[in-house]
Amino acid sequence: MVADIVQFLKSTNRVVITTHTRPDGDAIGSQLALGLFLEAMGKDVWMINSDPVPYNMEWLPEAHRIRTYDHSLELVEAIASADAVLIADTNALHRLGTPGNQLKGSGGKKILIDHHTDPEDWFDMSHRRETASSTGELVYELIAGWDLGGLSPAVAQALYVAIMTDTGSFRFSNVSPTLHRMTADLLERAETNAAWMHSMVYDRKSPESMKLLAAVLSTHQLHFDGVVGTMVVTRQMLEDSGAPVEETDGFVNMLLGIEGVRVAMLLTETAKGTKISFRSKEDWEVHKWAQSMGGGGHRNASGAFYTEPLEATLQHILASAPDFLNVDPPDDGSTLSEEDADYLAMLSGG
């Protein structure tokens, strides 16, 4: 399918590239790399998202070129006149946010580039592989199928960040020898070093974020004999710390550092419900669990948004865990252990 997509893109003039709401490093890096490469190939490229570039990705070359959809006539016309709409790092309409329906309704071919499970069926073409480490890996394959000579330092930096962030800095099980050879090529082309790029993404925390981290860590709790770990981020914590919610990125992974924990969840309270970040190790899959709550993602990294308050969401998660994990419900037949009931009461101030 790479050859078919490349052949089609060569025939296009205007290309729109988009990604999911609250974009992460893989989303922004993949989108930016595609956009800069296609522009170098002579295409009229528009990069349009529902949400802005996160602060720790703003340093990427040409990141300011990514537009936040604002219903302006300029962006509406760009989407309407596109020959191709490339959707990167997500495969569901609702994950595209505000411009989603217009992007789907564009007359241009919809091309999916993604590594998540269970894609929707409205795409005309796709380059997807669930076993890929990242969407960035798939974008590299597309570029390699066209002309690696067009892989500039800016494109290389964007792709390196995409892959680095979605592999947990190359520590997840989806990292392969082939991927390391790919990233070696990117580093040779990037005209900078891995330590600097890692620092720009992960070492730019505000003093406020440290205050928030301390509050969040104090809520950590283990469940099901220590196999499952949870933490919560309340609106009050965000207000008290002064840190933006984006600075919670990476918090959930800290739970997986606890010996014995195989599944970790970070629940973030919002005005309209609760955002859940699922992470897991080895063959402890969480994507079906996330899908049951209206979300989705990878087998070991997924997310969902549940339109219930924080305590109700956590109660639902703990009660449903035996349906999706190899864990046993409480011996007395209740949905929650006594310890978990006390934990919920503590969170609600009871």
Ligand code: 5GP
Given for the second form:
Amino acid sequence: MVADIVQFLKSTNRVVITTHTRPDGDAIGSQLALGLFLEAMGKDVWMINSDPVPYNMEWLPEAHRIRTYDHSLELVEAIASADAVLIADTNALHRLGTPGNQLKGSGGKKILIDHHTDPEDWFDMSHRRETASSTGELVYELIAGWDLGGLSPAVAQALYVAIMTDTGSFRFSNVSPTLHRMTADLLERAETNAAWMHSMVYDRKSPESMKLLAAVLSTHQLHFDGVVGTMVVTRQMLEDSGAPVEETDGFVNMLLGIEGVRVAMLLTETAKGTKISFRSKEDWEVHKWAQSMGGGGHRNASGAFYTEPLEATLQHILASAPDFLNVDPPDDGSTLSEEDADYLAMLSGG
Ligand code: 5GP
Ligand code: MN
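With the form predicted on its own done, generate the form predicted together with ligand 5GP in the same format.
Once more the chain from above appears, this time first in line as the rest of the complex follows.
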């Protein structure tokens, strides 16, 4: 579908590019790369999101060009009059946030560039592959199918960050020799080095985040004979540490560093419910489990927001684990093992 998309985009003038709420490195990097490349191809480009660019992506060249949707006439008109609306790194309307309905209702063709499972059906064209490491990888393919000469240093940096962040810095199972070759090309074009870009994204946490990490690690617990690991972030921990909630990013992966753990979950308490981050290894799929709780994502990395308090969410997760994972429920007919029941009681201060 790359050739069709390229051919169509060549015929357009105004292009709007958007991505999901609480955008991550792949979201911002892919969007920015598409935007700057299309601008180099002479298009009138608008990059419009529901949420602002996270602080550790603001250094990307031209990141300030990404606009936060504010219902202004300017942005409403840009979306309404677009010839194409590119949706990057999500395939679900609800993940587009505030401008979602405007974007879907635009007269322009809706073009999906994404690597998530189970796309919705309102896109006119798509370049999608669930096995792609990142949306950034798909954007590179699109650019390669058009004109690699337009892959400027700014575009290369954006794509490098997109791929680096969605592969856990090139260590997840979605990393292939082909991806490394692509990344090598990006590094050659980026006119900067890998260490600097990595540092700009990852080495910018506050001292308070160490305090938060210590508190969160102390809640770690293994379940189902050590195959499943969980940790929790309470509102109290956030308050006590003074660290912003964004700094819990990456905490969940630490559980996968324990030998034997195949599925890891981080539960974050909020005023309205509990945010769950699922991560897994090998063929231990978590996306259907996340979907069952109203979320979704990838086979090895998913998320959901469950409108129940922390303990009730954890209880639900542990009780439903045997429905989605190859693990056995307690053989005494209860939904929770004695150990897990004790853990829940401990968390709720009982
Ligand atoms: P994270 O745990 O980093 O928040 O999310 C991991 C992945 O799960 C994201 O890249 C995204 O694909 C997916 N995801 C996270 N939260 C949600 C959600 O609420 N709904 C859906 N459909 N997917 C989510
Ligand atoms: Mn992604």
